[in-house]
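For reference, the chain that follows is the form predicted on its own, supplied as structure tokens.
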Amino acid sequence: MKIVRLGIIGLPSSGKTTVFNALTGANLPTGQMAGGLMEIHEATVNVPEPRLDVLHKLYNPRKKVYAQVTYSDIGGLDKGIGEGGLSGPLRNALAQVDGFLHVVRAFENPNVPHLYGSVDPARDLGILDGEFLLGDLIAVERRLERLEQDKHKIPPAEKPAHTREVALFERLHAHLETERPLRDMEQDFTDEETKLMRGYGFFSLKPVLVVLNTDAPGAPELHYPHKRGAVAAMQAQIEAEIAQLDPDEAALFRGEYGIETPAADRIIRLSYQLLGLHAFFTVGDDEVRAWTLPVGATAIEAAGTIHTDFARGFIRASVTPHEDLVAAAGKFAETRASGKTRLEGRDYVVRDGDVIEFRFNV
């Protein structure tokens, strides 16, 4: 099964370490790093799910199985990065993930100076952002050089597949001089396109959620009108401390300071929907477990993220919605007799929430 991964970045004194701390239980040391030094910390943690919690009390099975996201602390960021283009040990790390939780400054603390002198959130966010469209605007310069230099060399039976790529990388070319994303193209990749790009793994292709990293509850207004792109605030220093608590410090820490649903759940939630992820789930005697799988994926694709056989002999898929089971108390007899259970074919689009049993012959 894939495990999601999600690379928090920020300026020098952003707090992305804490929030690092918050979001996995860990317990690394912070302060202010000199820019440019080139540091990673790891940690996976189970998704919180509270429909598996639901299904768990139904079937009591000797499992519960929660999926799961890493995290990624990503050090070695700051203005300038993006000249020349980035190093090879960090391109490698952003590349590896599959979206950016964006920590920026707007907390206020002189015993941690900003390194630009003022906590401004804009310029902060626009700081990175500006790193990573020079990043793949120089990506891209070099890629469509390169096709320049090889347009002779090309055989004939590859010519054409050579001209797709040059004005591909034209089109990246021509929006990234306009200082946006390359998740803003308005006009969409082609499945050829897109497995073209997959190798840069250009960063403003990435989904951005942008994480204020407040000291008071609410956070500044921040305008970020790109797509896949959000704004999120969070009070990282306590949550980092209440992090460290048993459940029921925690669950009474988060009262005292108005804090509704711990941090960790809100980041995921809206990580997830940025990604355009969502979960199924699969229940049974043995155990009960969530799965991530992208919005419009079909039934043969989810049973492919159980097990290649599951897909590779499907038959048909069994689906009852959460809440349908839930009502039933966990009865399938009872979801069958009323129709809330389905039997669907290997194109059915699975929908968030579904509770499937996958029928195969190998």
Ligand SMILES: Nc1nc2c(ncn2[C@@H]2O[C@H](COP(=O)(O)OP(=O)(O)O)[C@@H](O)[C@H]2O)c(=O)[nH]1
Given for the second form:
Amino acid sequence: MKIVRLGIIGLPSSGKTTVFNALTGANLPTGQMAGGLMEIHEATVNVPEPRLDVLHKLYNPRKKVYAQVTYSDIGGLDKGIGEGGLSGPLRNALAQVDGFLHVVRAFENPNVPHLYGSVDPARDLGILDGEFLLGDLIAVERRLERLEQDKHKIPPAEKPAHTREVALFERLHAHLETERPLRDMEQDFTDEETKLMRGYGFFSLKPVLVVLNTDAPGAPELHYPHKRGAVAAMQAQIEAEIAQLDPDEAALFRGEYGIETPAADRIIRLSYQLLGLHAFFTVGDDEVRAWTLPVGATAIEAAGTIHTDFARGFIRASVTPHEDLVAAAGKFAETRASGKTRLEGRDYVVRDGDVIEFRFNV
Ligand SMILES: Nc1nc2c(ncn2[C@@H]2O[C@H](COP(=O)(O)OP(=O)(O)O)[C@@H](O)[C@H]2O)c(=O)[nH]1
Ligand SMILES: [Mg+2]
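Moving on from the form predicted on its own, please list the structure of the form predicted together with the named molecule.
Okay, now the whole complex, with that chain kicking things off.
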């Protein structure tokens, strides 16, 4: 699949750029108030994958190739953007991401005045979320107006599809008026409806990981009871500083600040969960490699991720669970003999951590 793209959003001075630095190892200046202007920074980095590191140790090939993720620090969002105040480029940047990291300020810092007078994570979360709901509501209303205008113009053959689309958008409208994101109603959509909505890039359909930016280990309580939504706390300032250190030093400091797992690892793992993604591996003489795949995808889709030829000439997939391969010290002869390596057909649903060798002819 294409590289996963996560958009870092939040109110001004919530710590977006600090989070971006912590996740990517960049060293962008923070505390820059864009003055309501759009400012976007991007970085593509490896997805931390300890299981790939294990495979690399086992085979010691020349290359170790991680899956990648692009983080996009999207500045310039604030109260009032929902009512059509969103500039075209900003709207585009938001539409292009697969999911959001919504940074919410939970840190006290007298040097950084809070835009709304006090530190209040729940309020701040509600502000941008509300803007996104409003933006979606307006888009839905526009579409409904359009559909109403078209009502008398469309040929009879297209009438049923028109009626279904009106029904869908009326449902979306009613739901948005309850002030809940569209993804909360996701299981109710038919394939046709999902397709109809695709072009709109609705904000509230995208998964959201709320990143509570704190100054201390442990998270203040914050509820975000939505589908494909979760909350994770992060000491962004400290993590950004640690991200500048060499690995040994970094581990030392993490210990001191009670940080068990680097934020980059934790946040990406949670993001993958929210996005419904997981990993499979390939191993060869030359390289070991991690690939990103949607949960539920099949062997032939996995093959296609690597190369269209793999999918076109697909014969079989030879599949070994990562832990079984590791238990056999990487010896496929052993996993084959013990039946841990299986030959699977094109419709096999790939599991997280499968090590796959594709048989194909072209
Ligand atoms: N004390 C403290 N300050 C922070 C933290 N995160 C960010 N800041 C400070 O808050 C200011 C705004 O951060 P920045 O990342 O630029 O926010 P942005 O406007 O959302 O990109 C900067 O001066 C940061 O140094 C944090 O976790 N703790
Ligand atoms: Mg910034």
